[in-house]
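A single chain comes next, written as structure tokens; it is the form predicted on its own.
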Amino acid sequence: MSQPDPYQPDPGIGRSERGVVLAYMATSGAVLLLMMVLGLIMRLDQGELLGMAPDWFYRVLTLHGTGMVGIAGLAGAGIMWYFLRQYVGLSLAVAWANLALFLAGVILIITGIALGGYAGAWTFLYPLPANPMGMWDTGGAASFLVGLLIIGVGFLLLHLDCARAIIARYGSLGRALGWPQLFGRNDGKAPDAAVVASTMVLIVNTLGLVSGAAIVVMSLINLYFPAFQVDPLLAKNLIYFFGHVFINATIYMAVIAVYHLLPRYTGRPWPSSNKAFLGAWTASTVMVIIVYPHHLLMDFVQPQWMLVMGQIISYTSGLPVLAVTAYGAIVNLHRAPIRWDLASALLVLSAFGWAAGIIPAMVDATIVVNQVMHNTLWVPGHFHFYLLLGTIAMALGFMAWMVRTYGGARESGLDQLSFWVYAVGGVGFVGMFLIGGREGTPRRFAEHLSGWIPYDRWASLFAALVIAATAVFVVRFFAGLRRAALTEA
């Protein structure tokens, strides 16, 4: 059987759509290797391998967790955009007014950082950034919180221009996520994979960044009028119903990817029009709004409803998309024709990455190992390892393939090699991340003591080692990069 050939372009992608979904993605890349080595420098810390003053250690914290959120989040849009816009007409010029507005956020948040000296971690939990108890001043917690809020405005700008045109092709958000087909006869004529997966996560998306954005204003009102006073388990809330939604959607949108790209390599359709997957998508964009209270498990004082809802749902809520997304994976790979390369081998990674992923995080969902996990490291081992392995894999695999379709970037043994050190730096990565926290590593902490050290000390090797993978993809994708924005369609 002869294999088939996964490098064919997009007929309805041209050079102005292309343009902007590869500065997306290089703007991606760029931003990934500066937050993976900050990353790298706090366990070299930890590890009292690198000496750093704790208030600069809080300062690169910050900046870590909030850039690897951003940056997996303009990852996601990045490819939910090319293939979405496949099937409606988006706007060009939305999409690079997202990305403009991103990158003036950024600039906000690293002054706030680096000059104001904000350390208030990316949750900015009220009223921690208008007590700073001398460590920052008011103006550098005030350019984080902008930044943020102008990082929304761009997001919340994309998914308003996803929202318009899919109802105008398809009508109505039920329809694009396939109801009629769901709940009535299937007669086949569901909406593609790419359009279901975008409709939920514009619907979640809009619903977490309008919460985050409210709750970002009330704590810049409150920085500069203390007596404007906010409920701090309402501002809990709202901050962790957006962060948990907003994480959340970067892997939504990123599995797009998997579901276009991985029947390209193997011959085989992904059954994107059944029941079972339509149903597991529309359980999602309900289990994804109402999980978040998980995070809140010790906050005693929230309603009991919502602690039992919050983990009741925290055990199903992955499950209806990652059971047919591992087993759409399975059924695709399953004796088929695959020719194997960077791109192919990064989706499959992914794959497994979301799957074994959201294992530890069931398990911090439970109550009583909440109580003692919660704050160790655990809890970053768990997100280190969907994002790592997940929704970032995807992000470099869809890179792959651009520059191998469009730029004709050929692979070489260093990319073999490349992707085995990432895989096994990954696993060997997360896997300190939870063994510290097995041990009771406590997260956000600057200095360990000497039974923990050698955890972090393994830990940085293995993110060397990530890093210098992802160093070789990152420059694979920029070598190609003039050459895939050139291309005719």
The other form holds:
Amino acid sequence: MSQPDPYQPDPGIGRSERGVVLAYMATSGAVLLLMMVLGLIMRLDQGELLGMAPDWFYRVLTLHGTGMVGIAGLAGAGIMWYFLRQYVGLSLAVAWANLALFLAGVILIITGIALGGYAGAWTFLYPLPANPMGMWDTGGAASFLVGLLIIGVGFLLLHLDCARAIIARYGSLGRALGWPQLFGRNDGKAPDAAVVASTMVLIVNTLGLVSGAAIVVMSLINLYFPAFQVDPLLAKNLIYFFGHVFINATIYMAVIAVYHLLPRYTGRPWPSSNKAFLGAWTASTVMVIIVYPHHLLMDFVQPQWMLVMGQIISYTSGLPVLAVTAYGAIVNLHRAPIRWDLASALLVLSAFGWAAGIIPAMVDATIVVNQVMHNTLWVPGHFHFYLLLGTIAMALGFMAWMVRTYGGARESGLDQLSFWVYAVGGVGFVGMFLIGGREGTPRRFAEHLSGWIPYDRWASLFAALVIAATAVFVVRFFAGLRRAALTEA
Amino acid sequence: MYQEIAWQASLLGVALIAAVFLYVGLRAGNPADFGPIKRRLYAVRTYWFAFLVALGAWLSVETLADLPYSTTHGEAARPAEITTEVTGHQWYWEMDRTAFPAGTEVAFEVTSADVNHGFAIYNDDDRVVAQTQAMPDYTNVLRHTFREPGTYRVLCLEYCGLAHHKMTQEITVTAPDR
Ligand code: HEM
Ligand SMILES: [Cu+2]
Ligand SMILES: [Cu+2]
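So the form predicted on its own is up there; where is the form predicted in complex with protoporphyrin IX containing FE (HEM)?
Okay, now the whole complex, with that chain kicking things off.
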């Protein structure tokens, strides 16, 4: 059996297209590393190995959360853009505009936190931004919120551009989701996985971003005109709908790298024009939208049917991942003549991270469990699982592949070691969050009780390992970046 | 109790998935024809899918029967024996009473005077026994029966600003009344 060659440049991607994608990934990689260090600082502080004043702990928490969510979105968008561009005519200008807006938003957010003292967390739960009790000033909160708004506008533009380009080529979003093949006779000609996934994401993220923008604007008005009030339950629904959709969309974009690159490493196709695949993506489109009430399970006043739906849809949301994407990765990999390198290893890890990360999520979405685990460290445990070992592993794998394919990066003796350090450190790190949750440790606590501290310290050690490995990945990416950007493929 | 179940179930699920990935990943160096593998594994998938659906359905039936919401919606079969008001403030709890007998059902009517807080009752092993959100403009009713006498503690489980982690209140639970 011949060894596949996974390092073939994509013909549909010219130098300028590659440039914008690399800019997305470079920004994400650099910010990722910085935010990870902030994460370690929080863990060290909780473990009493570092003495930080609580107001600074909460500022760091706010920056880490916002920054990580932002770059997960940016990295996912970079991956999506790279593959989708090979099928439809995306606009380069819009892609750059999104990045520029992102950076402008980042500056406002950092200003709001560092100078304005804002520490209301990335979820800015109404009416906290306007009730800081002296911890931040109105301008700080406003700067943060406007920053979010600007970043949201950038992503909205990007998704609208995707919609425009997809409709221009496929005629409608339904066709782009492969509905003729899903609901009719399957002629095997459904759009590529990149198109299906991008369509799903543009639908859910447009709704999410519009809801997010609405509550951001209302919160801004409330900051300056306290008489203008919002129903706190409505605000919560809007915020969690936006937050849930946006953070989930990151992995639905990033997974395109797994669909496209893993088959190049195994030399086996991963067909997407089948009813299981298309059905999974259409079902996910609906489920991502209606599952968000699982964030409100402890809001007893919420209509009960929504909460029950939150639990049930949380369970069914696992099916597409466990039975289609992760399962498909296993089928593609099983006894394949795979070529292992940093990229392929990270992509396989990411399929594991996603599949495994949804288990603690589904457990916590069970109402009776949620009643004793909600807002404990169990929650960061589950989302760091699928973000660190899922979305981010996808992004790092894609980045390694890019600089190898376009930048001539070579394999290094460090690759294998740093891969395993990342994987083991990552599992250990999220494991400590989950154990913290089991022990009842609240999330977002600047100070922990003595019984919780040993886990904080172990987590710090694992986090340091993750950071060391990530530093290797990111440095290697930057080392190959220039050549990857300039080479004529 | 649910903490332990959640942990064990998650550990089992994650370990299972890890085992499959490690097994397949490590055997990938030993290539075989894709055709038969694909056919066999996609046949297995049907059973895997059916298994997951059955598991989810069973879990839903088991866990959705007894939900904590009915009192808030005025649908409780009977009133609790003790009803008491709780109001969250930045950063303290205002409670009508803080001593309760074990074995008697208490309805906590929980609200907030400013931002969102989380009213969570911890036992003396630092485990959560029950919680609900404390929201401005709304009242969530949390029904709870303390099983064991002892010193309990309320912690805030919704981030509410600078002293969020200091927002505690002791509750004393005495031996059963009768
Ligand atoms: C070495 C890697 C990382 C470390 C050490 C780390 C550490 C932390 C810590 C200590 C917290 C606060 C937990 C608490 O509530 O007490 C946190 C929260 C969070 N992290 Fe990370 N993290 C890491 C990677 C990531 C990644 C890769 C992402 C996303 C892509 C991420 C997203 C978040 C988010 C969204 C929050 C929630 C913030 C909030 O509660 O408002 N983290 N992280
Ligand atoms: Cu509070
Ligand atoms: Cu609080």
